[in-house]
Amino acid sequence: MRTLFANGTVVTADGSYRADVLVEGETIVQIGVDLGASVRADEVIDASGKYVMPGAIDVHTHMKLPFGGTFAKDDFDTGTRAAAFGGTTTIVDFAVQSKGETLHQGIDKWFALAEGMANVDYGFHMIMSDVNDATLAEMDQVVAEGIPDFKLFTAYPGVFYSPDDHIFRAMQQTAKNGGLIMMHAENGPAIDAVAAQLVADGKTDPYYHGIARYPVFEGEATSRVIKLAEAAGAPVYIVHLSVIDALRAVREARDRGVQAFAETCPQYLFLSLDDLGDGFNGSKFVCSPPLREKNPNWAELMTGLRRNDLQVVSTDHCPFDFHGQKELGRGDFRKIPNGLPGVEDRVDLLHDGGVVAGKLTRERWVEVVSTTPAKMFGMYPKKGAIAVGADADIVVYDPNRKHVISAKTHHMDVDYSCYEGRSVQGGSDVVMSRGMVVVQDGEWKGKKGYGKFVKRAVADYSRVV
């Protein structure tokens, strides 16, 4: 099967130019001007007036994650289907090692969830809950098997929390095997102390979830784990950075040459602490780190993206229904399942609030939603690129189409939208995943189980400037 994307503007991290793109099977085989006159194609997709860009890559999702006695609503079928409608053609989810398990026991559980279910390609990171001599040695094998990243937490004591010595030893191991430590950086014990004090004072509404998690707790933990990585001689990646205090720690480390990298998420760019303040309806917006005050955080995080203090925008997609799941926390915000839906909305929100708003170039937009995620997590140039030999993960994007985000029309398996009623400019008209058109003009054309596991390489972090 040969498909020609004709008459579009190719948009990559390196530049934009007028060209046609020819796909054969699962691969991009030719790029040039007016290819229709010289090549045979079984299907021609007219991209006139639109962008032809590499499929977006979301490197932070949680399908069916267990949390607080329940599970994230989206599975690998509904979650990857929704991702595709939003222009995302690869996700990297988190396999969870529970306390007392080997790393491979956690990996096996996540393969069982994903195989035969995923509609687009997927990879795994490893949530490492139990750092000991055996699991440290096992990390080398996991890296060799194409899962080179390990997430640890300074938050959630009693569940995922790791003390500093465990974090440091894991970083020493990745310094040897080439892997990457990803850190959820908040001071969990301090947060728990403040939260308990608030509840004791009768302050139990969702709003106090945001109040308990002081910005300085994220800033302190971010600074601390970066310094641990510096001591170990290892790179570190801060997940879902939300606030200036943490951004400052990353910026200062990068200025002195430390391999410190970070992502932020749409919720920290377009939602705020105010959204938590609508009585129990605010539970829809409970995530960790929490939503922050709009000013000055929104502007400073966007500046961080523009200046490459922040390298990636992911979603931390972890949806729980308002009815029956978020409601578990009525009367005690500590019991509200933490997480927001967003895998379908990321690309459009960042186009509208970044490119259309004049805060990001379209090339930088593609860079932070596709190309840098591919480089940072060992998938480039097979993914994240419009280039000969790359996987045919291609989006035809209409930069002018306007639509309204709503739970009534989204494809995520969750009963609300964080962005209900928000009008955005830009949308994915055609989405191709590894040579198969899976979305076209709002219709699903994909195939359950088509997505393949992406065995990822150890990344060359020097390629992430």
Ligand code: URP
Given for the second form:
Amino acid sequence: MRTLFANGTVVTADGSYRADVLVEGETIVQIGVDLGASVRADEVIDASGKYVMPGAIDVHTHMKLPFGGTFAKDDFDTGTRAAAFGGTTTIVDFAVQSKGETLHQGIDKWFALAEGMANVDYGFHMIMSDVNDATLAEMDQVVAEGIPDFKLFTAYPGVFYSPDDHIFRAMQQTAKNGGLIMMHAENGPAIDAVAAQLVADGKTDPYYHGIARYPVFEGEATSRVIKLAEAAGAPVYIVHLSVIDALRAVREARDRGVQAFAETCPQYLFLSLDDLGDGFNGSKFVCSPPLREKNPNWAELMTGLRRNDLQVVSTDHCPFDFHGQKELGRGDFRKIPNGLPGVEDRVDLLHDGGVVAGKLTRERWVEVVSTTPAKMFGMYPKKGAIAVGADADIVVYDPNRKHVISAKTHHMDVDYSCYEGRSVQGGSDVVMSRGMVVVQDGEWKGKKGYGKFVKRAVADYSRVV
Ligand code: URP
Ligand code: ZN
Ligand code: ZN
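Instead of the form predicted alone shown above, give the structure for the form predicted together with the named molecule, please.
Next comes the full complex, this chain leading.
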């Protein structure tokens, strides 16, 4: 099967140009001007007036994550289908090692969740909850099996939390095996102390979730884990960075030449502490780190993206229904499952609030939603690129189409949207996943189980910069 994307503007991290793109089977085989005149194709997709860009990559999702006595709602079928509708053709989800388990017990569980279910390609990172001699040794094997990154937490004491010595030992191990430590950086014990004081004072509404998690607790933990990584001689990647205090820590380290990297998420660019304030409705916005004050954080994070203090925008997609799940925390915000839906909206929100708003170039937008995630997580140039030999993960993106985000029309399996009623400019008209058109003009054409596990390589962090 040969498909020609004709008459579009190819938009990549490096630049934009008019060209046609020919796909044969699962691969991009030719790029050139007016290819239609010289090549045979079974299908021609007219991309006039549209962008032809690499499929977006969301490197932070949690399908079926166990949290607070319940499970994130989307599974690999509904979650990857929603991702595809939003122009995302690869996700990297977090396999969870629970306390007392081997890493492989966690990985096996995640393969069982994903196999035969995923609609687009997927990889795994490893949440490491139990650092000991055996699991440290097992890390090397996990890296060799195509899962080269490990998320550790300075938050959530008693659940995912690791003390500094465990974090440091895991970093020493990745310094040897070439893997990457991803850090959830918030000072969990300090947060728990403040949260207990607030609840004792009768301050139990979702809003106080945001109050308990001081910005300085994220700034302190971010600076601490970066210093631990420096001491271990390992690169480090800060996940879901939300606030200027943490951004400063990353920027300061990078300015000194430290291999520190960070992502932020749309919720920290476009939602704020105010959203948490609407009585128990605010539970829809409970995630960690929490939503922050709009000023100065939104502008500072966007500047951080522009200046490459932040390299990636992911979603931290972790959806819980308002009814029955978020409601577990009525009367005590500490019991609200943490996480927001977002896998479907990331690309459009960042196009609208970044490119259309004049804050990011379209090339930088492609870079932070696709190309750098591919480079950072060992998938480039197979993914994240419009290039001969790359996987045919291609989006025909209409930069002018407007739509309104709503739970009534989204494809995520969750009963609300954090962006309900928000109008955005830009949308994915055609989405191709490894040679298969999965979305066309709002219609689902994909196949459950088509998505394959991406065995990822150890990344060359010097290519990420
Ligand atoms: O609130 C969040 N972020 N939930 C998902 C788990 C995590 O910390 O990433
Ligand atoms: Zn986290
Ligand atoms: Zn997460």
